[in-house]
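One chain follows as structure tokens, the form predicted alone.
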Amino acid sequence: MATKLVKRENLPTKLWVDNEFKEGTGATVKLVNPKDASTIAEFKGASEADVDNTVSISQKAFESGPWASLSGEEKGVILNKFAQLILDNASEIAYFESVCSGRPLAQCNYEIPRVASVYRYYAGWADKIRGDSYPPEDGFYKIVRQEPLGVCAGITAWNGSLHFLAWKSAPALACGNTVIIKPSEKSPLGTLAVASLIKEAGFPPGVFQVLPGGGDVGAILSSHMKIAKISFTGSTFTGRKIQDAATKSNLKRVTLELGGKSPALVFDDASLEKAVFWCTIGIATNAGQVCAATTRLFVQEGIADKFLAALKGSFEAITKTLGSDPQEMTTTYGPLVDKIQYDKVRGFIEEGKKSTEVIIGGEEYTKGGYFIGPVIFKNPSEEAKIYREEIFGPVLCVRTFKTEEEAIQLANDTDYGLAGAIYTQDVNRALRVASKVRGGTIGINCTSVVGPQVPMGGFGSSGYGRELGEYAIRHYTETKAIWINMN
């Protein structure tokens, strides 16, 4: 029978420390529903003293708590139970995820099983962290061990909090580390709702902790001398600050999954219907608030007019739903997360309108909430901010190309390299172009997709390191060589 532990009327607005909710002593966190700018709650986030206390508890749990003595199989059992508890409480967790972020409830519900699948995947890895051995041909028997790092911290972004929670905690826990998660102050409720299931799953105290709070909490974690690893998802600007803090403190390991300005290449033999469908998803999902969003669209000249007409029609259908309640299951397109993000995106749009043709969108929504309909700019200059910079909103720049070589050059003309998409029915061309477009994830006849087995990460200013798959395991263990003198 499903175990229902999360209730909508019980807002999770405290720190999760030592397997219980505790009041924070830091700055006030104010949560706002972006559909109407109404206040959801206000509570105290973590202070520096709270962080120090939590890290000490995590360190003790790692070094001498029961977690350190559990077998890999036993850790896997706990991770599997945790995954099931997430599924059992999916509708309530999805509500908490939606209400602060403005992300449609239907989308959040859809994602919960994928979040649980990440914990199930790494539960399978927990008893398979292996090393190597080499024969004593030189008189020494050699053993190579993979050992956990210690206390690992994860700083997550509001546009996919539950995904990032799983990506950062599951591999770390499977490897035997302890974990502290700092969710975005803009949307921490979904993560805290999941945290309420940690004790029930069987994690010992201090193993898996959650510290809500502002950017100051992330800065403290990044520079903390007793944290061995930090994983961050968010902007390139903040990622650089985290890397700098990690370097200047104890040279802790860092994984960065940062911004993007991903290309979509539509060749003249592409399936028009399929390309329009996926290009719409590529910019409209989360109202464009996706690091891997395909915000630069390049269409081969022969089909450009026909394709853009179809894409405009797809965007018009979305625009007609603007203002729909994201907490209704029928809603598929929600608002931007808050006024700061709304004003930033509106600023990009207004600046772009001064010099670039607008095919659709750009008008300001005046009926309340932080809604912005999808916008298409045609043929922006190569120096335009809307073309160069990550906007993190539903703003698409479109240009045309003649040849495959030109398409590849346009795709790679960016500092970013997170993702990309290629639309063609020519398999040889698809694989040829995919090998030349610089990006961590390339979709062929689809936009960027994620799954537990396959790594996620970027090139260049999109960060480094990988999350998910066996590749993430490598970031959460330390390699130790042991030499035994056989003489």
Ligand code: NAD
Given for the second form:
Amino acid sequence: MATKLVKRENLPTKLWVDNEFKEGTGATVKLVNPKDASTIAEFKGASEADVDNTVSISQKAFESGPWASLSGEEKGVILNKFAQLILDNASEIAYFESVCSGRPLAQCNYEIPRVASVYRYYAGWADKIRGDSYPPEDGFYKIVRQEPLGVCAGITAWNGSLHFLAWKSAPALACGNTVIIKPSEKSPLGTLAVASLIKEAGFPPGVFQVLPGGGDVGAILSSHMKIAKISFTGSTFTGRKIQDAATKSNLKRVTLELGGKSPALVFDDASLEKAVFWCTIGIATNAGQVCAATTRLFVQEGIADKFLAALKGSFEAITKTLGSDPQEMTTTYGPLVDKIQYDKVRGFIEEGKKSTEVIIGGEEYTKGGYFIGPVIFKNPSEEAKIYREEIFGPVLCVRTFKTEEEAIQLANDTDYGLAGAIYTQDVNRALRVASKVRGGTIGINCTSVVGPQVPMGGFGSSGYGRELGEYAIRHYTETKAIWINMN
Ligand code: NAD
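So that was the form predicted alone. Now I'd like the form predicted together with nicotinamide-adenine-dinucleotide, please.
Time for the whole complex; same chain goes first.
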């Protein structure tokens, strides 16, 4: 029988510490629904004292609590139960996720089973974390162990909070660490709703805690002397600060999942229908607020006119429904997350319009809420801000190319390297180009796909380290060599 513990009338607006909700004593967090700018809630986030207290509890749980002596199998049982509880409470968790972020409810619902599957995947890993050994040919028997790091903190962005929660906490817990997550102040309710299931799943107190709050809370965690690792998902701007704080404090381990300006390459032989479908997903999902959004589109000359006409048609269909209620299950395109992001994206659009041809979009939406329909700019200059900088909104820059070499050169002309997409029916070309485009995830006739076994992360200014799969295990364990003198 499904355990329904999350209820939308009980807003989870407290800190989750030591297996219970506690009032925060830090700065006020104000939550606003971006569809109409209405206030959802105001509550106190974590203060420095709250962070210190939570870290001490986490450290104690790591060193001497029951978690430290549970077997891998027992940890796996808890992670599996947690996954099931998330599934049992999916619709309410999805509602909390949608209401603050403006992400369509249907999309948040779609996400929940994928979040649960990450916990299930790492439940399977919990009894398979192993090391190596080397024979005593030199008189010493060598054992190499993978040991947990200690207190691991995750700081997350708002645009996929539940994914990031799972990607950070599941491998960390499977490896035997204790975890503190700080969700974005823009959309913490989904994460806190999931947190309310931690005790029921069987995690001992202090093992898995959640501290809502703003950038100040993230900064305190990043420079905390008792935190062994920070895993961050957010902007490159903030990532640099976190790395700096880690360096200046205790040299804690850091992994950074940062921004992007990812390319999509459409070759003459591409399936027009598939390429239009995926290029639309690549920029319209979350109204372009996706790290891996394919925001620079390069189309081969032979197909360019036909392709752009079809893409324009696809964007027109979205524009017609602009302003739809993201909390309705039929809505597929929502508003931007808040006024700050809305003003930022509008600023890029207005500046772009001064020098670059607009194929579709760009007008202001005046009926309320932070909505912006998809925009296509054609042939921006190589120096244009809209072409160079991450906008994190539904703004696409299009240029054409003649040859494969030119396409690769255009794709790699960026400091970022998060993702990329290649549209062609020639498998040899697809694999050749995929090997040359700099990016952590390359889609062939698809984009923005993730799965628990497959690593996710960036090259260059898109960060370093990998989440998901076996790759994440390396980032949540420390390697120890033990030498035994056999003589
Ligand atoms: P952001 O960098 O503004 O905030 C992310 C998190 O960092 C929030 O929890 C915030 O409170 C915290 N933070 C802010 N200042 C901090 C500080 N000084 N020290 C520590 N923490 C601090 O990013 P955002 O607006 O929430 O998200 C959008 C950005 O995230 C985009 O750049 C996007 O590309 C990136 N992103 C990357 C990935 C990825 O997997 N690579 C995924 C999603 C989003």
